[in-house]
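Here we start with a single chain on its own, the form predicted alone, put down as structure tokens.
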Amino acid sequence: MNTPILSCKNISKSFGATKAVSELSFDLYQGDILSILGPSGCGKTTLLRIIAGLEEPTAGNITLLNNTIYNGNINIPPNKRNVGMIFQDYALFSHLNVKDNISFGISQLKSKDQKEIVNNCLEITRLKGQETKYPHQLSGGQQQRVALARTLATSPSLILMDEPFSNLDTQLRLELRNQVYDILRQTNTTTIFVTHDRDEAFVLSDKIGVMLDGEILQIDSPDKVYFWPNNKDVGLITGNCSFIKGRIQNGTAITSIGNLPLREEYKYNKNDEIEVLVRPNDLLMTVAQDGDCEVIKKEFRGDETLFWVKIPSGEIIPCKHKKYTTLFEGLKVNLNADQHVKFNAFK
């Protein structure tokens, strides 16, 4: 098996009585892109700063390219770790032009080598022709690419990106994250993103680490954390969902809207009380005068419409259907499981 580029074992960090990071362990391999996804204050940035060497953990062990960069006795300083970090505000030098910003970290190299590296980074990041411009003359997207080019110029073993697109408007953010993804794939750069944007995490990542209250609840591929969440918190963080109460009978969840087939029916015993995770696309909505569910709210979102439906048990769940954009509040409907969907349930 390949040796991990980065290995974190039992990393913890406390600030007084507050535990910001709690016994986190994971490995990253060459070219892996990992997103740490979670709400504000869950410890994402603290974890990134620990790996970069900007924050000292309370406990744990970190190795990079099989060399220890932190344990109880060793703490390699940030400038010796060969880790690149890109911040939310890009941290460009305002008095240096694009070319000089990119070459800042390789100033010790021969002029010929610097020029070759800078030209290569300009090409990769699509900044050719912008060499003599200063940061204030660039768009937010261009500034972000300069920050990435400057980091790539030093040939880091690992790049850390802290909410890299949060300062950009929606359209530019979409364009830039696709460009950054292409650049990281082209250079086969091992990368950790910190983000609270689940769409961003799904698009960019090979793996997603779902984090809450200092703990990584699950590390898996994007489809695994979405379709096979370990617990209710992972389900909530990775997508819009609701929970319907039910009980187990013959491996099926019996609920107020009918029987819902389960992904892992073997996990449950007869008459277990459970909560079934339901995504907006999981249920089919049919208009019926004698329907036992009622549309109580409608949200038009352009290419889709979200309906909030009250079910017989009194629970209210979101359902997403393009077909029924003309439905209105107060309408009676029936809900049935899509035949292709199996559900996750939690005790």
Given for the second form:
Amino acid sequence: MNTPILSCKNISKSFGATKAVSELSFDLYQGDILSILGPSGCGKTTLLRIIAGLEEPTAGNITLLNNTIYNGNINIPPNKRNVGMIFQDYALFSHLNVKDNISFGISQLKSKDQKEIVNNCLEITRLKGQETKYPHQLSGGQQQRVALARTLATSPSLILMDEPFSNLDTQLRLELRNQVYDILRQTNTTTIFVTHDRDEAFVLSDKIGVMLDGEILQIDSPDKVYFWPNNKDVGLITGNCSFIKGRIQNGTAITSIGNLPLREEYKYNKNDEIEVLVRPNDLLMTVAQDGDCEVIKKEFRGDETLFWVKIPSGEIIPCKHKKYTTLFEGLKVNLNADQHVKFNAFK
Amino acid sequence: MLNIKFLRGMPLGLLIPCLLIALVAISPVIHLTIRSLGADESTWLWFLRWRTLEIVWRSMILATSVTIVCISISLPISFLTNKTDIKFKQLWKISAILPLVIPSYIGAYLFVSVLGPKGILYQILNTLFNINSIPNLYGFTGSLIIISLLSYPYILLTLNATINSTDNSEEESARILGLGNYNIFRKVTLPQLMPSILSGGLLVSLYTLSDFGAVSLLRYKTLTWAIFNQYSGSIDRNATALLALSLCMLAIIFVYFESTFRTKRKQYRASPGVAKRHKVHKLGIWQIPAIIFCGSIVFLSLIMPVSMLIFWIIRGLLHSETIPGMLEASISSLSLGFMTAILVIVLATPISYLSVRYPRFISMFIEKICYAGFSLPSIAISIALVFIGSRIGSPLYQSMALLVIACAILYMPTGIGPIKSSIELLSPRPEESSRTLGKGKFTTIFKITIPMLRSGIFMGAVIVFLVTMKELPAVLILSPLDFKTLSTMVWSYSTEAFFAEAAAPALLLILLSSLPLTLVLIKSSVYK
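Right, the form predicted alone is done, so what does the form predicted together with the partner chain look like?
What follows is the entire complex, opening with the chain shown before.
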């Protein structure tokens, strides 16, 4: 666990005047699954392509298993890096059948060894019986698993996955997500995968790197990036939330809906102007005729109902309420902090 | 992402061969320019005569008139067969494209064989009514009729493609906004079709400018005729080069003219999804005139020429004239086509790959140069290559290799077309996948890129193969001694008025040339 498998230092990449990735650093250890979470165009795919060697960074250092694969002078080509990559559209070779797709990367081995590896990969990915089919004869999920099998066959030190589930419908996505997770765990494969779907990132990964405008804002475990975001942007990317303006007094935040207790209150000085991050589950909503807050919008979402509530200062915040699905727009309510919650605030 | 930066990321192993190919493609023009600049005073005086201006004027006026006639033939046909309920729609659609397979020199030969001084019409009139003279339809009128009837499909093809791919919703919006039929046509439909009318029109004008066979047979003295005469009758090569260069200039003027008049707006479907079906206009009482119009065009441009060829063959057989042996000429035609196709594939694949994968200034420039053969008349390119060949001497001069190179320069754009579009459809991801799976650049090219492009490459090869067989001027000028193809056979028989003998090779040539068109039509209907 002590030496990282992959270590990226100060990686930057610009396309002309636009910076796709800037000054990015992180380490990854054996068997870790890291997901890079961020909105479209934040540079996450570029980062993967840089690690794979398909894109040359403008600056930085990458080491894989203690070997430098990129610095200003060294640039190991993608075929010599032993890094596997699975593309969003799978990029299967349409002129080769499943078996030949899988054995493509191991053609230098003896045919007996090839056979064994292919069989093993077919087994892991549950593709037995599909060997002689061509990519266009397979379903989306099967194609995805061929792409995975093809990559696993070369036993890469690291697998990169670019939005691997985005081409599948919801039902299949959930199913395949679990299968892929099991395979990666079973083979103890170190993986980086890129996604804009936070649920996917939460479920799959050991660590999440939240990325925005070419920078990784925070790398932490899924619960940390959700509950303890480093800044407002991380909060917004990792879940529904909104912000309430307030002022610090005695280690708590004074806001228009009352005093909110803060995590790490020692960080703030008296009278600091701050914004408190509020998640839908953080506040308790009670119906009161003389309430000073008002439900202005109700969003029925099946498993839950989200209410958008206007607080006295005019800010609008999301709230969940399990019981009162009959609440309606225009209703007066009171909001109180949940006793167990300590809030995050940002200057 | 268009990243115009010099060389950035472009592999030299690809760029250098492509530069060399481009150099070969442009060498004829460079050579003609150098020769023309080297012409002495007397040659220039000879060139700058009133007569030269007349010849240039004829070329220009013919190209312009043919283009106008072709537009006025193809616009109604395209509209009728795509947007109305005309009867036998599919029949008109296909048969109106087919005249494309008849080379203009065959059309002209048939025209001469009917309307010429010793032609059928004269013979009939002479026997029946004892008429001794018929109006002379040679020259401008004949050339205009023949070339227009055989080249209007160039515009029709581009028009049909546009009509089928543009969304009907713009017309529907115009209708909802209260416009009537006439105004919709003028303000919506016509602007939509304008780019394809212009680009089809450009094709037709370039085709007419470079036409040699028809104008020579019909004795209309255009630049191509002058170049050929100057070449075969005079030893002053600088004079020939001057004429050839001025023909190239004329072609470039037409290209420039089209590009300035083309509206800059891009054609694309605004709404996502499949294009909606077109509103079908009911023809009503106009049904019969519409059928007569389409029918007469198809009759004149397709049925008449083909049936006349058959007539000549039967008549020849009845008069117990032997059909000339075509085996040798067929083999020459086929082998010329085959070698050119192979060479074009080898040259066009790297050029197309470079321009699609590395869209930089220099790759665009290389591609444009390789398109030169498309706009430059084949007679000018052949003349230039003859000069280059004789300069280098053996083994190049009068060799098959030089002829194949000439045809490759001429038909490279024809090959680049389908290859380029199949590369455009090929995502770079499989290649990148192959790299991350441990394969080097060359292994990837041979195991992934080329196999995945095979249908586009095959398509390009077949089309080049079959259009090369029709080529006339290049073969006349560049062929080795005693080299005979089907096209030169038709040519030599018809220039000597052996109409019956010319018929069989002409028919064979038409049959062979219709194969690529059938292939294209089948392919486009499969992928619809």
